[in-house]
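In the form predicted on its own, a lone chain appears below as structure tokens.
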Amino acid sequence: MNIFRLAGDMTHLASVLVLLLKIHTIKSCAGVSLKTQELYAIVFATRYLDIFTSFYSIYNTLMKLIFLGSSFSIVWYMRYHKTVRRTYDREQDTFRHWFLVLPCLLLALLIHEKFTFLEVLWTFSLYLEAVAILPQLVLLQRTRNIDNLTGQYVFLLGGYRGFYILNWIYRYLTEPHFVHWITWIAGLVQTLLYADFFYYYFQSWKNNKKLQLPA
């Protein structure tokens, strides 16, 4: 653990929350893609399988469970709950996701560090948490109407990977052999997306303007 590896941790939970707030108070998921919000989970629910299997800490255990049970509420609250569904732009929100899936599974199949069942789809959750804000930012770009607390969960989840590749390059010039390239590819394929985001986020920011993405 250090400084970058926190301020990642407490970023990412920081967008969870920036979000459940706006579905559970608001009670509107207006500007937000079910499609990603689907892809994470399937992302949290590979990635920890190992909380079955090895304990590492509280802290690591507890942030796991954190992130599953707010992916998979997420996802509830937009498909089931009576009030936050009818705000589900489910017209433009047509991005077709499912055909990330395959790819991830079949490029975790072909490139990982070591082929295990386990191994094999902690990779596939590297590579699909890459792409799983595609449906996120096209939804963005087609509705152009991007409210504050939506826009302030986009960035702090592109501020999360940037605090992680900094934990990444300090890892590296302070730990003997830490060289991980599949997790340092799939984070900068992931960060880079986030770009033009971020440029039209600060430029939002600077002029004191409402965000809006170019269609």
Contents of the next structure:
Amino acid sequence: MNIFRLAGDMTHLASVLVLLLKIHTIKSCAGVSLKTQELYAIVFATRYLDIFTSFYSIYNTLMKLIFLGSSFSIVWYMRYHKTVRRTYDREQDTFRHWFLVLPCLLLALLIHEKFTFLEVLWTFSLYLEAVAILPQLVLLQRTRNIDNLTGQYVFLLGGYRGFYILNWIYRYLTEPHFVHWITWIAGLVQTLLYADFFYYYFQSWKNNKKLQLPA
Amino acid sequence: PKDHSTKDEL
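Can you give me the structure for the form predicted together with its partner chain, which would complement the form predicted on its own we have just seen?
Time for the whole complex; same chain goes first.
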């Protein structure tokens, strides 16, 4: 564990908690993409299957359980909670998320380190995580006016990605044989997807204005 | 021993 990975995990945790707190306290999920949340639930469910087969640390196991629990809670709130579900922007959140799942599955079947069930699913989760934010970014562009919490959620998620890249650089420099092309490329693609959002986020912050994305 | 894999990450 290094400081970059810890900072990445903490911003990731903060992003999910900000979202859960928003949904739980103001009973609204306006501006939140259910498609993205369902993709994250799939990402965690397929990546953390090793919870049953390998043990790394109490921290690792605990965080996995938190991410699984929080992502499925958010999906549950948005789909079934009687007040929250009415605030969901159903008509705007039209991204066909299955068009992301299938290519990622195909890619994981073709490009992986080992052809085993757990390894292919783990690789699939990396590919899917890289693009899972897309429905949320599309929804943000459509609704344009973004409330602070949704903006902070995406900002924190982007921060998590940035810290993980620093973590990989640090590990590459300090640990022998630490070369992981699949993780790195998927992670880099994911981080780049946030670049556009970050540009507008910082502009609105600099000008002290409400975040608005161009149509 | 250190695990030189990203599997120990989240």
